[in-house]
Amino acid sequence: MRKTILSLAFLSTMAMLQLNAGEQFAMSDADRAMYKEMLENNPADIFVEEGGEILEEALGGEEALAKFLGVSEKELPKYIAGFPRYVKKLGNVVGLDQVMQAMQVEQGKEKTKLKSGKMFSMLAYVKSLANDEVPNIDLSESHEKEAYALGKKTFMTKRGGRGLSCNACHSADIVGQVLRTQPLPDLGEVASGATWPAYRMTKSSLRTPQRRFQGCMKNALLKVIPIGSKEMVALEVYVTKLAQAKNKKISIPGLKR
């Protein structure tokens, strides 16, 4: 019994040390100061502004977007907060970037690549129209329910030689432990599904949620799933739903280390 008590005490102490280490080493003092400054002046704001200009010039702006989606401009923010969602015109659950590609095709224009800076900027601008809205993905809609199920499966499935999954770093029993000097977060609590596209300090660039997923997969030595694929869109649905469950508001552009 005494050994058991000592073991529990040791584990408890180690857990506290890991938590404190996370708080201490997650950012250097210089990074923390830079982060504080960027909260006031997010470098990604310029990309969001650029995205608005591109949307207006290339596709006709918010009016054209609302018309394509079959909603009024007044309804647009709340509707955008439901993405990725099923769009009947496209016959699938899609991301906002895929909607803009479809608009380009409809207008007889060349499609902007999903993994391009131009698309990242447009996506950030369009998503920012829903700022302060809580994500509202509707799982009573059969297509979105199926996408959520696929996203959860993708999140939980172990892959690669190391047998890792997204959940390996974000399950409830792992959250708070330190990996590569960073505490592992609860994706719902930190509103990952509501704060991307975001400016990544370590990359000095604007990144989208699916691009971030790819970075995680690459770091874990997993086969990288393509942006815009059924599995990747579904993964975004699942992670966005985690933010929705925590009643987190959309805030674009985010700021990430």
Second form
Amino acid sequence: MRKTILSLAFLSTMAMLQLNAGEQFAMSDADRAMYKEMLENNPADIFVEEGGEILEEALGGEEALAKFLGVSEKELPKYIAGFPRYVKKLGNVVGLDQVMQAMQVEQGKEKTKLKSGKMFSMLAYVKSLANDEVPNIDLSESHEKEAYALGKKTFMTKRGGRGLSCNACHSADIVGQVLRTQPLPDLGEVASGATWPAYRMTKSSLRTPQRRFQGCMKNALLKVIPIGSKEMVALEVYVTKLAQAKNKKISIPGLKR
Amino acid sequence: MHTKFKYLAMTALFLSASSAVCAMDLTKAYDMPDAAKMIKKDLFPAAKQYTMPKSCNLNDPKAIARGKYMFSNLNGKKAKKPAPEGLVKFVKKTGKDGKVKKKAKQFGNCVACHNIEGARGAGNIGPSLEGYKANFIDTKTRDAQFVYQKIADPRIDNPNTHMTVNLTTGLFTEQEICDFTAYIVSDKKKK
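Cool, the form predicted alone is there; where's the form predicted together with its partner chain?
Every component of the complex follows; first up is the chain already shown.
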């Protein structure tokens, strides 16, 4: 059963890829209808569902999560929309994946690696609880303000063999220009901070925002920094705020080329 | 005395056990690897001002020959002629048989962006350097120090330059920057 779902997912991916290549030009009505259908059947839905099951079975589900974070279940979506955020008992501005790890440790369970499919699924599920909320990074909170500043600095820092920064390719004056057939995206406009974790069609897998940043670092010859580091979390804060500034709604899982 | 000690020990035990249940320290419970050091090592060095060293002999034919060789990308695998004196760079490559071999390294390649006398397949991202001596040096618009600085670190002249940074990044040595300079400001016959 699962196999058929996956191969269906694969087929639809292939169809999407072809569709996407033509998207720059014109799309026929039939193509557009198909695209819409694909959006409703995101191949990553399976992973998000799986993440929910893991959370439920291994950690006690949303109830346990809300309790851990010190909020009511009703407040959970709004609270999650504020991530990465300062969690006092963790002593840092952290991502939802790091919250999962701390929950595991508190319950005496083994910590899931930040860079693992299982964690990506859990993270996608938990973030999807905030679907339809606008991201909610709170710069009046001093730790989050600090993280935002670090994120901005990391975004602007020129490094690597070519001396490039994230801003070199994602600044307002250059977005829309084409780098080897890829138009450079305006990260606020494409709502990166609200649409990852996403299904990345060219990688046929579910990818988290920090994993996506690593992709750009690798391609642009910046040393790839680890998921969960202060600077990575800060980058996520910065990119999430860009989506927030454009009033974009959280919509997980996203669907990306 | 004895009972008092026992009582103290019991209290201590109770306190530590209850604190483990109520307020487990979670500040180290999750992964937060360090990236600051990685980023610091990966930083693009700041723009740097240079003075052309006295040792630069701009009239040395061997320096000019080396400058031309590097500029035109006649080196590396494609090299047809032997490299001028004092100028071969190698990289170590492990072959299919597992043996480490020395291979000629590709370097220079200014021609990717600049036209110059006799250039083949020159790019035009940078200005043409053809007739440089007559146009810029003899008219005193530029001098060798300007050319040296431009090649060593073009960001001093233009912070937003698209040209590559050659000395500050350690891509080339001082002597090699001298060789480029000597070649560019030299009198070249059109071929």
